[in-house]
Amino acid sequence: MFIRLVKFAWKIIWRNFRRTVITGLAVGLGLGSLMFTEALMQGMTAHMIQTTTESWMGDAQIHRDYFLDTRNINPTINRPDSILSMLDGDSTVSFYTARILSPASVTSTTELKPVTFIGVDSETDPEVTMLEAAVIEGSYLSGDSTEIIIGHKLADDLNAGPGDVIVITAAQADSGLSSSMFFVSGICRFGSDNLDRYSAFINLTTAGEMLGIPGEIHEIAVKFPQAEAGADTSLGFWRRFSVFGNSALGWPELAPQVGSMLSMVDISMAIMAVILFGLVVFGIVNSLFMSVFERMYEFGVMKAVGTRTGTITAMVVLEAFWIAVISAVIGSVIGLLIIWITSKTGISFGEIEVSGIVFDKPIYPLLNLSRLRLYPLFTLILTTAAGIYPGIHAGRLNPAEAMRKSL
């Protein structure tokens, strides 16, 4: 009996070919757009994480416990040699690099600007950050103690270029002041205002000597095989390296604004899904009620000859089910096709900066089937469920009244 109802419902929906096609396309286009938006958001999320971790931060960092709270130059990493030795033997770590950070002022022949000067290991830094790749003029650090790389915005502010002389002045660990002259070896462009306007990069050894903390470091940036590991709170790395009064933190803790944006993306997608599926439900209910009113006489005859209320209700629900199947197929094909095309071409937003994250490259939607398959499934369930109310209404029709009414 049920199989006969399923086949009968399939034939019924094609009685009005135009309405079935229009309804299927309307729901399918909504589903396809939602799938594409989900893939785009996943691509944007991946871009945000990649930009945050690969540009400068790394997937994780190790500091003295209270260094990030004070940003003072005195709290350097405890037992740095032991920490570095542990990192060498840790299988979860791909690369790492040590740094020294300090507030300072930089002076050219025309301007004086506040900066954070950063001592970097020129040999290990390219494996973790994009500093070397970000150099757009001049050259990367070669190990010379007088070399400095500055951001392109800072270079414009200072009216300085490769080969020009600038002076860095910073407070030493013993409360004295230290000034050193540097030759601009390169100009870099990260796409971040903080790095391009307020940062200057010199060799690690030179920075330690200048601050009076030779052999000490403030920060170790770590690269994992997968960036997602930086957000894995169960990773043993955090426990192993939060020792000797030091703390190991992942990128979600180092850049909480990024985590907040990722949460907003999930909330936005949930809101969009609720709105879309709400429209789907109302659209299907409206379409099925139109079908019920067109077949009032037919339902009246069926009731008159003894057809059960549940049978009529089931028939209308099965009609909704077939419309749901058609819509899910159309929507999935449209959504996957658009995602496949744009994942090859990318979508450019120009150059915008949101919470320190720069979108200056095309965003490539990600085809994550484990998430995308949920939307066709929800469409199938909700569209089928939308047929329950019209089905109950059709099942409760009075035979005499229904046979007198016909469109």
Second form
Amino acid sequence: MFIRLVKFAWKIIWRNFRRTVITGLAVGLGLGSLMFTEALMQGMTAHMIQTTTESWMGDAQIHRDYFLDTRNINPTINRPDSILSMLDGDSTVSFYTARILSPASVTSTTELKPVTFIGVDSETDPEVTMLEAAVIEGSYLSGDSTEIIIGHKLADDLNAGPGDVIVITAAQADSGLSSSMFFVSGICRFGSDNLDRYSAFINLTTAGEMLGIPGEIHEIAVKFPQAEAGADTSLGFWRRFSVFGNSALGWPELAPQVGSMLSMVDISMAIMAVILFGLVVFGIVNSLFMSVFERMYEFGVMKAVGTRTGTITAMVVLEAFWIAVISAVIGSVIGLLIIWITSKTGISFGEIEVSGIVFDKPIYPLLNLSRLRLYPLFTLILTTAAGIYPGIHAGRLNPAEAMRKSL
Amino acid sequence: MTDNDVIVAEGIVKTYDDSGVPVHAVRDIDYTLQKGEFTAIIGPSGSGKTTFLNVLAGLDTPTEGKVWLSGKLISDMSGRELSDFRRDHIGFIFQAYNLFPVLTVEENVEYVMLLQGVPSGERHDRVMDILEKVGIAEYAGRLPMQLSGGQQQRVAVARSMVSRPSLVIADEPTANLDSKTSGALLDMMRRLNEETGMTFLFSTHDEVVMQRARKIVVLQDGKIDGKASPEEC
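For the form predicted in complex with its partner chain instead of the form predicted alone, what are the coordinates?
Now the complete complex, all chains and molecules, led by this one.
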């Protein structure tokens, strides 16, 4: 009986071909757009994480416990040699690089600007950050103690270019001041205001000597095989390297604004899904009610010849189920096609900055089937469920009244 | 009430109040239909024929009065029991045929047996048998829209009888047919009545039906205005 009802419902929905196609297209377009939005958000999320971790931060960092709170010169990493040696032997770590950070002022012949003065290991840094790749003019650090790389915005502010002399002044560990003269070796462009306007990069050894903390470091940036590991709280890495008064933190803790953005993306998607699926449910209920009212006499006849209330309800729900299947197929095809095309071409937003992250390159929607398959599934469940109310209405019709009113 | 009574109705009143103005469709009717009858209820439009049939068949509840179907009081039955009772004991023929347009002739006719849970093989045999009897076996695979009005009404007759009900109720079965087709249909139904002993109750104002009925009940303004034989009409 059930199989016959399923076949009956399939035949019924094609009685009004135009309405079924339009309903399927309407729901399908909604589903397709939701799938595309999800893929786009996934692409934006990946871009945000990539920009945050690959450009400079790394997937994780190790500092002295309270360094990030004060960013003072003194809380350097405790027992740095032990930590670096442990990192060498840690299988979860792909690369790492050590840094020194300090607030400083930079002076050119015409301007004085505040900067974060960063000492980098020119040999290991390219494995972890984009500094070398970000150099757009001049050259990367070669190990010379007088070379410095500055961001293109800072270069504009200072009216300085490759070969020009600038002076860095910073507080030393013993509270004295230290000034050193540098030659601009390179101009870099990260796409982040913080790095392009407020940072200057010199060699690690030079920075340590200038600040009076030779052999000490403030920060170790770590790269895992996958950036996602930086957000994996179950990773043993955090416990192993939060030792000797040091703390190991992943990128969600280091860049909470990115974590907030990602949460916002999830919430936005949930709100969009609720609105869209709400519209879908009302659309289907409306469509099925139209169908039920058109077939009042038929339902009257069905009841007259002995069809039970539950059977009629089941038939209308099965009609909704078939519309759901058609809609899910249409929506999935539309959604996957648009995602596939745009994942090849990318979508350019021009140059916008969100939470310090610049979207200056095309965003490529990501085809994540484990998430995307949920939307057709929800469409199937909700659209079928939307048939229950019209189905109950049809099932409860009084046969004589149904036939009388539809005449 | 005797074992021979298919329907017994006492003091039936049906009043509609859809628009706030009470309309008395059926007024205080007592009626008994016996097994094997081939009876027509006649009367002008608006005389209450359809309403009376609906109440007798358990499709509508009377405002007042009681109806017994095959000895069972309708008002004592739950909606499900009444539905099952109609499925197993009453066949219906409607004036506009009312076949399911997406189902073939065979599927339309077997529908009630499907509800009854009759096995597939038996369903097919019984459908083909009844289609033979009503003379449209060769159209078993066609859709209703591919048949003429007369052929569709034959399908409706087959559908009403295939589940072997004790009573067939037909509301204006010839209303959409020409007189020749109506005559042929009624001859066929009367033959089936004689062969199977099934009880037939019609509403009609068609003379062709009246001439073939064995009993006639005249309804006027919602009341039985008399009973007659076809010769008296």
